[in-house]
Every structure is written in structure tokens, then in C-alpha cells.
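Just one chain follows, in the form predicted alone, and it is written as C-alpha cells.
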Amino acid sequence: MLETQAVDYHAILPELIVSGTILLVIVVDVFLGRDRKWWAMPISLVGTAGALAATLTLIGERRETFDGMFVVDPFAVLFKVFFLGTAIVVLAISLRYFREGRYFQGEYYFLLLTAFLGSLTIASSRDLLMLFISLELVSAPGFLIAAFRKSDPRSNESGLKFFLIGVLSAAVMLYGMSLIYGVTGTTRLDGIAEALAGPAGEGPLPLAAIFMVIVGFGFKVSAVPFQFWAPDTYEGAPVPVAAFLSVASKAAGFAGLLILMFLGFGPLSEFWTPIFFVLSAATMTIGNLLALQQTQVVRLLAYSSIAQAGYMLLPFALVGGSVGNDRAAFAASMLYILIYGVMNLGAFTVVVAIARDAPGVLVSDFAGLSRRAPVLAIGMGVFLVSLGGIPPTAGFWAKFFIFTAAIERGGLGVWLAAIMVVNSVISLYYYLAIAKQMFFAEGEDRPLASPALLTGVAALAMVAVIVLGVYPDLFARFPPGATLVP
């Protein structure tokens, strides 16, 4: 007789609400007239806000369902709040962009919410199978919305390139995961860690499997040398989609990487920490050097995103000293991901605001923005100096906590800290080049026609960056309480 397992519906309530919203959006879109297709956005926004409210009811809870494959804990709740907050911002900046263009709005919001549903399940995945399915649930809709400007050859190229690289990375990752299952006999992460701590962790096969999984995730987070798809994809995709790929998709990859490396592959950290040392140093350095050559802002932000991924990878190279060091590294990586999301979403909001008047979005198109749209210019200036790590902004503290964790780790950590400082200085050149155009270059005198919604989003993000810079404990106290380090 088959056994039935009780499902904890409270634990999966946010996912259920988002799933219901996805179905409602695609059904309602069928019955809406052409001039009312934009209603899909408010429907999506209400559903996302409902999922966020449901997530907040899970604060302080620890729940398991589906035989432990799906876990709700402080780590999962923190990332779900982050992903849903990001979804609200991306939906807000998408409204005018897609309403004024010749786009299939219902399909766009359907695909976007599906990708965010995958982000939510990643945070709670504690099994290889669920983790892989969640990652592909994020990636597959991204392939389509990256190519959503169907009449633009660059958009078609970006979607195709993203698809081909995404499929390759998925194949490499899945092969590595299958080898892990063959070696350990389980897909549960706690069981994998237990097996790798014993005889199953000996020999070259588990090491090769872990390497392939890291390579697969390297594509997902656009780490060097797997980053070559990102600049072309970001440039060819609609700007709100580039914001989604730069923040939500990248954060989902890092969430999966944190779960996998700390919960599943921790016993073999001596093998994979040197790999992350090389990945981190190469990613932040090459990303910054290539960003120096860019004149198109979306491509510049794409290479900036690659460099930022290098900073986020740095804590993975610090694992293995002691439990205290591991927890500090884990918390530093989480904090950087959260703060990076606020900074980058704010920057892309400003880019969306000026994209109507300047579709090419060149650095020179920002000339005189301080006179045309003062709020947007000030906000963009704050986001840029924060991405560069200048105090007193949130970006400074994000880098500071990683720098502190690296120094305390000693050894190779000190070298990584030095590389990070040098790269932060390099990044200031191209960040401040945009600021120079906004505040000191001559530009058009006519006001920028920016919707109040975009201006409001940029203003809120700017306030958040400043407040977190003045009072970093507001964010800093959350990651240590949401650690996965045993």
C-alpha cells in the first residue's frame, strides 16, 4: 500500500501564491483587449506582494516538507524576501518599457514570474534534484525574455547565446551531480556531506564531480572564464530583463552555490577552496579591466556585474580555517549579495528611465542629467559610488565585511583582500566616468520625461543605500542568523 506524505502548505504558501498568480496572468491576458494588456503587471504585482506577506509569516520558523527536500529556515526566508522584493522592483520598472513597445506583455509577466518562482524554490532546496530543477526554472524563462525584442537582431543573438551557454552549463552541472549521486548513493545534501566525510570522499571521482558542478555554477553566476555570454546578452535583452539577469538570476545562482558548497560539499573544502581563489581573483580583475573599455552603459554594468561576482566568490575561498571563519565568510557573501541587489536594481532603474530618450544608452547620453532629472542623477551617483565601495554607502560595508573575513582567515585570504582593494580602486574609474558626465558635462536642457514610478523606485533605492551606509547593522545582523554553517 502506498504511503501518503502530509504536505506542509504553510511552508510552501509563497510558492503557491506565485504559482496561482502565474496562471491568473496568462488566463486573464487571453481575455484582455490590446489596450488593456498592461493590466498583467498590476495583477503580477499584487500576487508578488501577497507572496511576500506570506513569506513574512514564516520568519522564525523552521519547517520541512517533501521528505526534507524542501526546508524553510532563516536562510530560506531571507532569500525569499530578497527575491520577492527584487520581483516587485523589476515589475515596476517593466511597466512603461513593455507597455510602450510592441511586446506580448502577458507572456512576459508569465515568464518573469515563473523565473522568480524558481528563485523561491532554490532558497528552500536541500536536495540535488530539487536544486537542479529550481535552477532551470530560473534559467529557461530567461532564455525567452532575453530575446523578447523579436525584431532586433541583437536581442535574438542575446537569447540564442544565453540559451546555448545555459544548456551547456546545465549539462555539465547535471553530469557532475549524477556522479555525486553515484558516489554517495543519495541526492539529499546532508546525506552527501555525511558520505563524502567517509570513504566515498576518497579518490578522484568525487573531486571531478565537484569540479563539474562548480563549472556549471560558474556559467550561472558569470564567473571568469565562463562570463563571455553576459555582456552581449545584457545589451541585447530589454533593459528590465538585463536588471533581472544581473540581480535575481545571479543571486539565485549564488544561493544555490551557498547551499551546495556549505551543506553538501563541506567535507572536501580543501579541494574546492583553491578553485574559488582562482575564480574570484580572475573574475574581479578581468571584469573590471574590460569594463574600463566600455562606452555603452548596459555593457558596462554587465562587466561590472561580472566583477561584483568576483567579490561574492571571494568568501568561498576562505572556508576551512575554523567554524567561526566559515560563518564569517558565509555571512559576508550573503550580505554582499543582498546589498549588491539594491545597488544594481537602482542603477538599472535609472537606465530604464533614460532609455526612451536615448535607446543606445551610451555613457555620453548621461551628459547633463543632473539638470534634466536631478533625482535620477543623484540616485545614479549614489549607486555608482556605492558599487565602487566609497563610504558612507552600503557598498563600502559590503566590501568591508568581506575584506575583514579575508584578513582574519590569513594566508591566501590576505592576498585576496589585497586583490579586492586594487580592483575596487580600478572600478572607480569607470563608475566615476558616468558621474562626471551627469554632473559636469554639457547636455540637453529639456527635462527628462521620466515616469513618477521609476523616479520613486530610484529614490527608494537611493535612500536604502544611504541608510545602510550610515547604519550597516540594519542589514549586517541578518546574515549571521541565517547561516547554513553547522
Second form
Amino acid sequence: MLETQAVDYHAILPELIVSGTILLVIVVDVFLGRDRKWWAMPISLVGTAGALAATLTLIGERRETFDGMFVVDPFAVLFKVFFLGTAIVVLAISLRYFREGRYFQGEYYFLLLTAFLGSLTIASSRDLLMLFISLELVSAPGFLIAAFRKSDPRSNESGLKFFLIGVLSAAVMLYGMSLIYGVTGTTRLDGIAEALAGPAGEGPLPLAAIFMVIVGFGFKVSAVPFQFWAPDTYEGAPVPVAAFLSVASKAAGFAGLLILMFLGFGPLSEFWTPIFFVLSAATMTIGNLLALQQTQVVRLLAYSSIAQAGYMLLPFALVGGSVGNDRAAFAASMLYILIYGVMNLGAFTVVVAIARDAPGVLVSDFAGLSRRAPVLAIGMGVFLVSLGGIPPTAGFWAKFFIFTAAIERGGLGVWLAAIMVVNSVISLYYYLAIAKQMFFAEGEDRPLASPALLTGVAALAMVAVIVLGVYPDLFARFPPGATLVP
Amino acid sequence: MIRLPLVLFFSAGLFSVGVYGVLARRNAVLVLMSIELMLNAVNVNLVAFSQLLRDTILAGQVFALFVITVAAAEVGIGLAIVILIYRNRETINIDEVNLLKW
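If the one shown is the form predicted alone, what is the structure of the form predicted together with its partner chain?
Below is the entire complex, every chain and molecule, led by the chain shown above.
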């Protein structure tokens, strides 16, 4: 017989606080007058900050509850702090955009927080069922907020494409998960790893299952050849939502992928490393080549984020050597995701500020920005240089860790490292094209009115990128031992 | 007692029909229904495996329940988006929804 288990409420406190805030936001919204609907944002902000404080009390803890389906360890805490920080930034850059557009603000913050709740539980999932529900919790509100400008056909289209691809990928991934369950007899990741190391791991069935799961995640993290939805969705969605999709949604997908590949499918790494080799090489190359031709900045950042996903996928192709190699690969991928999050959020913050003035956000709209809004221009310059991987910014170290991990692994890793270096050079062309517009092109002379909130967030992200560039092991040291490699 | 391979072939067939529908149909509602077929193939798999494995905690059947719930929620979201598109464009043919490209 099953016994009732005590729930460890401290372990799930951040999720509880966010859930409470979600309910509060949607209830309070009903009672607010038309001009006060934006109050939903400060309420969400307080709730998110509370959840962040609760997460900080869990540093260094190792807890598990719900029969091991939900785990708090340094890896989970690190990602939760990252997701909650992202939530605060996305909330801050959403306020003006949605208030001035008079969209359904209560519903928007409700959906946004729900998506972040999903990303919090992903980091703690150690079970296929939990992982699936968390992923859906991130995606499903995402479909709706992508289509949030209801009367704009482009936003509708963005939502439809994201929805169809999202549900299709979920179905493929689920079919793979159901086969994994059939082969191994459990949905717990530790049990799956144990079973796959034994006779259950033989034959084509587990391989087909893993392949389907990887395809499902390929859609989620927009890896080539499953990337085509991303540029359309980012361009059509409201700009703060594009920031959310390209950072939080993508990082959530990668967190799930890290957990699944390293904890669950580790014993069959010989089968899946070649898949990641192809995915990674194709994703960074094609993402970069298509980004070269873009004139619309959100679309350019979309292709850039596809290319960046290629770098994040690279360490997965390095698994299977010594334990030391695996650890280096894991840390490299994780650090890249987190650092990418900081610099990309910063870039999107500047884009939100520009979009208030020029809704089309073309590259030429950045002309003369250094004279119109110096703080934003310097910030954007730092983010672009960092995305391109030039020292002394955080982006350089992110690439450096992947590069050294690949070289130390040897074999095909050296090839991947070479492809990555070539791609970084290509990417500089389009990143610096924007910088050139900002600092050297002649543009309008009237100053750009940027809300203090946006300028502040951009300045903060800029400081973070530079500090991480000077002390690159900040993420690696805090909290210590955030690895899933035994 | 139905034998397991039979059930697995049935679910694989159902899944394939769903994939074909997603790729070949142009009407957004039919695409949605094809995706439902794929999700139901997953449910058949999960329940069949749960029965075969004599799983004492019924993980597969519980999983299937969650899949049903999530599928229902997703159809709700999908129809909402399709209705929006119909209001603005008077069409739900996904080939005609093509404002954004390259």
C-alpha cells in the first residue's frame, strides 16, 4: 500500500508564492478600474521578489519531495534564481508597453507568471511526467501572450505558428516518453538511467524513443531544422514577449534537456552525441547565415538566438568521455545559457525602448542612437559585443568555456570548436552592423524619450555583463557544485 | 486479453495518421484534430504499457490522465487563436496566414 507522504513545504515555497501571486493578480484585476489595470504589474513584481527571497533561503540545501519527483539542489536553485531574475526584468520592460497599448494587462501578467511558474518547476523536475507538465506550463501561456495584440494579424499569426509547432513537438516528445516508459517501466529519471544501462537499453526501441524526445526538444529550443517558427513568432509577438520567449522559454527548454540527457539518457550517450553534433553544427551555421540578411532587429535577434542555441547544444555532443570531460561539458552549456540570458535580455530591453519610438524596429532606426540616448546606445553596444564573444565581456567567457571543453574532449570536438570559431567571426558582422549605425551613422537629432525603468534595466544588465566578463567564475562558484554529473 | 504488439501497432498507426494530417491538411481546425490523434496514440501506449508492466503505482495511467487534461487545455488555447485569426482575416487556411516570412 502507498503511504501518505509529508510534503516539504519549504522546498516548494518559491512555487507556492508564485502560484499565490498568480491567483491574486487575476482576482485583483477584476476589481480595478480601467485606468488602474497596470497595478497588476507591481503586484506581480512583489510576488516574484518574494519568491526570489524564498529561493535564496534554499541555497546549499538538498531536499526532495513528492517521492523524489521534485528536487531542490544547487542546480535547481541556480536556475530558479535565474528564472526569477528574468521574470523581474520581463515584468519591468512590459509595464509601459502594455499600459500604453491598453492591452488586457491583468490577463497578461497572469499568463506571464504562469509561464515562469512552469520554468521554476522544470529546474526541479526529476521525472518524465513532471518535466512534461512543466514544459507545457511554460509553452501554453506563451502561445497566448504571443498572440496578445488581438487586432493585429501579425501577432495572431505569430501565436498560431508558435501554437501549432509547440503542440506538435509536445506530441512527438510525448510519444517518445511513452516508449521510454514502456521500455524501462518507470517515469523516474534515475530509474530510467539504471534500466537503460542494463538489458532494457538494447535494441532499436529505446533509441527511437530518445530520438523522438530530442526532436521534441529541438522544436522547443529552436534548433535547425526545427527553427522556422522562431523568427516569425518573435517578430509578430509583442516585443517584451519576444524577450520572454528568446530567454526564459529557451532556457527552460535547455534546463529540461540538460536534466533529461545527463540524468536519464546518460547510458546511451554513444547514440545521441552524433545527433547533437549535427544539430549544433547546423544550428549555429544556418542561424548565423540567415541573420546576416536581416534588416528588422527583432528578426535579426531571433536568428542570432537560433545561432546561440547552436553553441549551447555543442557541449551535448562532447558527452561520453571521462567524468571530468562530462563535467566540463555540462558546466559549459549551463554557463552559456545563463550568460546568454543576461545579455539577450539587455539587448531586448533596448529594443523595447526603441520600439516605443519606431514600432518597425529596423536596423536603420538605431542610426545616431549614441547622441539620442547615450546610456541605451552604450548598453546595446556592450550587449552586441558580448553576444559576438569579444573580451572583456561575459559572452567571451561563455564561448571560451565551450571552446576549451571541446578541445579537451578531442576527436570530433575539435571540429565543432573550429566551426564555432568561424561562426563567431561571421556573427560579428551583423552585431557590429547595428553598433556602427548607433555610433557612426547620422540619424535624427531629437532625443529619444526612454522611461527610467527601461534605461535602469539596460544599465543594470550592462553592469552584469561587464562584471561577469571580469569575474567569469561568478556563476560557477554560486552556488557551489551546481552540476548533475555524478 | 488483447496482445501488446497489436496495441502498439494500433497506436503507431494512429500516430502516423495524426502526423499525416498535420502535414497534409490546410484547415487549422483539422490540423488541431490531427494533433489530438497523436496525443491519443500516446495515451493508448501509456495505458497499454502500464497494464503490461503491472505497474503498482500506475505511473502510465496517471500520465495518460495528465495528457488528456493538457490536451484539453491546448485545444482551448488553439481554438481561441483560430477564432482570432478568423475574425481578422476571414480564413483559417494556414497557407494563407503568411504575413511573416524570411
